[in-house]
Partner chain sequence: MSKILFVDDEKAFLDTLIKRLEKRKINPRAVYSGEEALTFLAENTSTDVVVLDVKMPGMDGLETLSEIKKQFPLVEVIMLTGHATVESAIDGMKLGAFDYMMKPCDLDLLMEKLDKAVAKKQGHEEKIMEARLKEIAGQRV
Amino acid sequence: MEEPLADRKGFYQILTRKIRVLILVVSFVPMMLTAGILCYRFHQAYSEKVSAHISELVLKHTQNIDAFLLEKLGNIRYLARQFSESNPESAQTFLVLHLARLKEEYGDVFTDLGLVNTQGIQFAYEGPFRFENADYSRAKWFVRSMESPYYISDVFAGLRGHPHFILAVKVTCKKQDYILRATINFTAFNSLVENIQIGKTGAAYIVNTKGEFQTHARSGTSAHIAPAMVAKDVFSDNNTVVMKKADIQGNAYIYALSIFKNIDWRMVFRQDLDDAMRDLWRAEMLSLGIFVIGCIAILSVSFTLPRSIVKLIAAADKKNEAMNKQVVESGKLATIGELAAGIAHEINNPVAIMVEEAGWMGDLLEEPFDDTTFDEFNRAIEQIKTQGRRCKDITHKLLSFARKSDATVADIRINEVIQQIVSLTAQMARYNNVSIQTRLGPELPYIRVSPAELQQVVLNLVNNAIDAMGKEGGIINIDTCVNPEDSQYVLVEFSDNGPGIPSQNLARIFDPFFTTKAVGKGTGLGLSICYGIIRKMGGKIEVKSIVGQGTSFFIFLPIDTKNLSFGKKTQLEQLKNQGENNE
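Please supply the coordinates for the chain just given, on its own, in the form predicted in complex with its partner chain.
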């Protein structure tokens, strides 16, 4: 029974591998799919959320600044209307008065006010600088403001040497055109934009159509934005645009652009992509970490679990094997028990005869002797001898059966085993009206099996056939030959002309505990034990049955190819057998 276990090592390895692959596939594929889909979706959703947040923020601030500019422009336009109704000669007093009022109202937003005539000469000025009579005829803002009712300049350094921008409104007073200009305090304006900050690197600034900065940029940002980025068509129908771009150094940025209504500037918000997406990436790193830990867990489980499962299976198999062994043993006992009952009966008969003869002799002794008394005595003694020999034969047969009841393998001749069993069961067969006929092939090669186990198989099959035929009796044929289809096997055929096995039972006859006998009459183990024994011998057992015609069992036993010396032992054994018979 150890060989099959050794064969299983490969099977266990394959089983381990199969379970392992299954665990890996079943756990990895869904996990990867879920993780991938979730990550992708989450990434998208979060990106959208960040974009939406930034664009909302930028839009709001753009609107704020738009409103601020509109308000300041409104102030100046109001002033211009006031001025158009006053006297140009009193311009200086007008400016002084109104700048003071503006400062009172709005704080330090307006730096100065000035009035410029059509020649570009600022003839009146109120403010911290001395710009009376400054000539602006060549200044760009002046040229532009002459062309339209009002103008807001880009930020420039101008005469005063530090950045500022100008609101200019055209005004007509006493049929003479003037331009009222006001300078917006850059610091005040700048602070409106500088307040917009997100994260560590997110900052907003304003650029003109050429991409030049109109506010202070935070340190680390280049002083120029590519004009293509802020071109009008970028904004198609939305007021804001969010985009991702990398600079020359390869740093990725997220940009949010927004366009002003009242001036041709754009609000630009720029943030390092890393910074903007920090939370997302943190979450992604966390899930990646969990994923990796999960993978490690799965891997370790996939390596340990199959091994322990297979270990359990192996242990169960071992137990099963031991159980099978026990079943075989108990089956052997059942067979022997059955045999013993038959043998006991067989011995009882000659014993009964001997007892009767002895009794008869006792009867004769009580009466006076005559001539016939001696003859009767002789006849009785001869009968006792005959019956005694009959007992001896039976006990010898039984002994030869019991002697070899171990599983050690030997080279045996199948015909001898069959003859032994046939002679053992002959009496039982006779009582059941069964005749056993043998056609044993001559010169069969040796087979290397356990004689005791082979005896058990043959005995079981003969017993089964006798039981199957019931009261009516019949004929059992036992044929042996070298298998005509495959000369590697000896074929033993047991045929009976009993009632046959119905097809629904035929598939189950080798199952353990399957029996059609009444409870207590059979164990249902006989054929399953035969099957096990023959499989262990490396042979096979087949059955054919036709209901009403009989059943045939075919047993194929492998020929011991290493020891094909049949015929050598024959003479020796013949001598031995003769010796036994002469005793």
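Form predicted on its own, following the form predicted in complex with its partner chain:
Next comes a single chain, given without company.
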């Protein structure tokens, strides 16, 4: 049953929650999916961009240093060929001359030059130290130099006590093998790597295959490089690799490694991951802030907009209910107009009798009084009283129906409402040669509806049946019972043996203002009002009609079992049991 506006607070609360949930779902799900996908894709793209940038930078510097070493090795190899064509006895002069030329050409890149015989004794030396006749027979670089045409050593302290590395080239002069070696200025070489810097923490350095530093590492980058990180099999085809590692303290770093071509060294670039991704974090934090602001805005809208919408709906419902009441009242006035002729005829008869009795009493007053005169006065007065009560009863019924509709629901018996309307329309039915027959089910359960609105439905259907049968008259049957197909409803059937409704009109009879009556004979609102009232009560109305045989309206009204008293529920259960036994 449709609830009055005053009782629809719960409905509006549920509607508010549904709209709020719908707004949240429709807004949050696409936004979170979009934000998640965009953030993930942006994070991936930015990470790949950072990795590619660092990888390219490291590879470029590796190639530059490789070119530097190759150039310096080429210088020494050139000197070796020059020495092979000279006299070993003039080795010291050769070294002095060419070291001066190298310094003149390359500055202080070359620290010194030396010639070592096959016994590892440096028999000629030019440089800032006193390394003449130094014994390198057990030096690793000397052993490796004797095994290959040239050799570039790792960085080591050696006899001078500070880091340096040498370039050694095997040379043959006068059928005697020698090693021409040159020491590279470590400071000059180290500056080539130290200049590689990105961000606040990004720095580069060189390690050998054991992970040992071959250049100085910037402060804070003295972390040991595991040999597994610089093994050859970790490098890709382009000899560079980018990886992310965390130290034992849990600090994450991004590493870019590149392998040299002319020496078994590795260029390593290491940067704090937070520093490398700082711009990304800032962009993500900005996005997160915008996302949070958007969430707050959505939450605000989800709490304010549903309330505004529901208020508008409530106001519209209020206006709609007021309009429905006006339509119902209009329909009632139209019905009263249709009843007017029958009511007037119903009142006219007792009034005529009262006038006749009054005239008779006047005639008696002109004659001498005797005992029979008083008896006639008493009889006439009693007749006037009877007819007066009859008029009062008729006007009472009319006023009871005509007063403004009260939508307040109450527990009523459907049979009593039908009997009242049948009594009210009896005179009009007789005037139209219509017989109203009722077969009302006994002890029907109470139904909880508006009595005034139910009266109007019954009266509209009875009046329609009388009008449909016209002057030829007919029979109207009104039956009530518990619906045999669904015991939760009371069934009221109005059937007549009138002309019936054509099939093309049957689907439109509940439309407002649809009527087949002549102009001025009907408003077309009666059945529309009936339909609206029954739907409002939570019931339904159906119609069946066969042209030439008659029309039947079926009204199903719900039984409000929740509001029935214990005695009434027992009564309903008995009725259900009776129905089941009959089946």
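Note that the rigid core is defined as the largest set of C-alphas that superpose within 1.5 Å between two forms. Residue numbers count along the first chain shown, from 1. Bear in mind that the values here come from a model prediction, so they are computed numbers and not experimental data.
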After a rigid core superposition, would you say the CA of G114 moves by 2 angstroms or more between these two forms, or not?
no
